[in-house]
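Next up: just one chain, as structure tokens, the form predicted on its own.
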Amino acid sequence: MRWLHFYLRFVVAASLLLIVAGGLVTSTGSGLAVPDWPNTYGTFMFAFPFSQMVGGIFYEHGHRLIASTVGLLTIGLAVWLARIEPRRWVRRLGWTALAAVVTQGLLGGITVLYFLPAPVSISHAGLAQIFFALVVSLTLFTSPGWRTGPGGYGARSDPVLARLALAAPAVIYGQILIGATMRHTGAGLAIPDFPLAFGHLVPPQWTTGIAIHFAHRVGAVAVTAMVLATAGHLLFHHPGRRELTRPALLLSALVLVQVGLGAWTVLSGRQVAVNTAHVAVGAAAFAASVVLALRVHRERFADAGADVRPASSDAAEPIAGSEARA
């Protein structure tokens, strides 16, 4: 099981690299640099010569190579989990991750073949975050701390914390979707100044692009308030719970960095490196919020505080309503 956990860490790193590569494709406007799919200019993807990976082809074809690698890694993950993981719900999450990455690949192909339709591109970006959260969650579920730690972290005894921990990833994911909508509808510079909007607190004029962009700024305020409220509650009421305070502090730092990157993206005129870093840090913040929520609600999982039984006896493993929800 230890090697599976290390393998999952590698999958997480590869998945984050894939998100960075996807961000570079959008930031550089390279989405149609390779106009066919699944081949690359009529050549089998892995046989396309590296010498021809120039300009936008480098970003788009590189993105495809990384995506294919992540897909293969996920196939290995799902099979590995199916063979050695005793917890049925964890095995199912492995197959869910595989289904997500396959769907993600198909959405990427449709995006190219139909010339970057915004709804498909936004769905592609949103599903990438879900897949990333899934592999991060699986990494947590196979970690020694999860398997041997205490069964519960007090969500039932602290309903405020329970609600905050669930609300944070929901609000962050909503903000990610608004950000993806802004990127794929060309609204990234619809409001060209910061922190004001055309010199005002509220835009004096409105278009669809301005509305999307301003909604993203309002969302940033909401996310920051939610995350700081969660971290503040934890530090005040549970200062000794390092398994909770550490991800909360990491999440707070990531969100503050993300706000700074968002401002820098506007002020730099959507400079490629800054814009891409904004996407990557957003993914990391979402993953951190998911980890925090899972740890807060640890007691709701069927394996909380229980020894894990052999994979050969599904009938003997504990099955509860909370397992189905997990």
Second form
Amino acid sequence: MRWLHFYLRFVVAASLLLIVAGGLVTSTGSGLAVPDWPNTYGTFMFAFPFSQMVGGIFYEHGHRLIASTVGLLTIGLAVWLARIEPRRWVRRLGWTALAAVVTQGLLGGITVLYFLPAPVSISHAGLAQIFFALVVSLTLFTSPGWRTGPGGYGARSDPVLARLALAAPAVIYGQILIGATMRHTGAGLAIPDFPLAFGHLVPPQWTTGIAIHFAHRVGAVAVTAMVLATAGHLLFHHPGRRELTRPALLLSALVLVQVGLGAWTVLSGRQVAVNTAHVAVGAAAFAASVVLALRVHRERFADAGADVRPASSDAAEPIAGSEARA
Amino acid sequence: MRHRTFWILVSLAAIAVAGACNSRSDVPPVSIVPEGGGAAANAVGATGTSTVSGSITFEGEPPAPETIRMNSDPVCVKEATNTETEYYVVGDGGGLGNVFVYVKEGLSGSYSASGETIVLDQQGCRYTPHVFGVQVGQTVQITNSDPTLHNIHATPAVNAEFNTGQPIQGMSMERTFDQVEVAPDGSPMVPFKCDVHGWMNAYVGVLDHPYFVTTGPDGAFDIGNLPAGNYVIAAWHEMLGEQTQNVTVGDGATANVSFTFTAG
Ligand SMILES: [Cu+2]
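Same protein, different state: after the form predicted on its own, show the form predicted in complex with its partner chain.
Let us now look at the entire complex, which starts with that chain.
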């Protein structure tokens, strides 16, 4: 189980790299630089020469190569879980991750063959986040800290925390979908100034692009408020619960960085590196919010209290990996 | 909760597989045979002895061309013969090149497509020509003269979009357009782009008659063999948009029409 957990950390890192690669495809406008799929210019994907990965092909074909690697890693993950994981729901989650990554590959292919229709590209972006959250969750579920069971009173004794912790990933995911819609409809610069919109608090004129863009800014305010409220609540009411305050503080930091990157994206005219970092930090924030929610609701899981091994000193240091990696 | 998530993902996968099975074929069909004459225009379009000629002038200081950085593809760096942007091609006398001039209104009847093949070449990681016209149903031959890969991606608003790879030097393919498409309502003519080399772009205007021409750097144009009549002549530039003028021309006569574009 220990090796599986480390393997999962590796899968998390590879998945984040994959999200960066996918973000680069859109940020550089390279989504159609390889017109065919699953082949690359008529050549079997893995046989396509590196020397021909020029211009936009570098991003698109590179994304496909990394994606295939993550797909293989996920097959290994699902099989490994099926062989040694005693909890049925964790094994099922492994197969779910595999189904997600396969679907993700198909969505990627469909969007290329149909010239990047926005609904398909947005689904591809949205499913990427779900897959990433799945592998981060699996990393959490296989960690020593998780398996020693709830560390103390949990969600049931603090309904406010319970709701905040569940609402945060929901609001963040909604915000990510709005962001994906903005990216894939080319509305990233629909409002060219920041923090104002055309010099006003609310845009003086409206188009679909401006509406999507403005919704993403409103969403940013909502996410920031929600996340800071959650972190504040934890620090005020449960300052000793480090396995909760740490992901909450990490999440707060990520969200603040994310707002800065969003502003920078607009002000830099969608500079590729900034724009792509904005995608990656968004994924990290979503994953951190999922980890926090899962830990707050730890006692609701079927394996709560199942592992009766005495908590080692290692286990008392709860799972540094998953949220730091995320 | 986790069961629901599982089944949602399984259904998503099923939908995606179903979608993919329909779309596995390599290249989407793009070349559609023209329908011959439209319902309203069944008479054969007339030709004549009239000419509309004139010139396109750019007034003021044109924005300086920018140098394109092609270093994302070493082959382009080596092959390039022209690394300057072609947005404003202004001749010595202020003539404006790469302007597509065409008869927008005034013709009746249907004109069969010219048998002449229009060649769009990719050379030195640029498109040649940069702006051109083609008749509905007329063959456009797209060739790759570069020892590198290009994808030819047309993004029309009315015609069918296509995106095809040409990974090998000397490759050639033929395409036709089956609908009239010239700068409808302020949108561009049919754009061609290469997503490998983001700087590569070209525009094609698709018309159902042969009365069009693209200006060279002298800005002069000459549209001959027109029947006498009243016409709306349009001039379209990729950065400066479209202008139109009315003109009347008699048999054997030449009518002069001049357009002036200014920056901004
Ligand atoms: Cu190219």
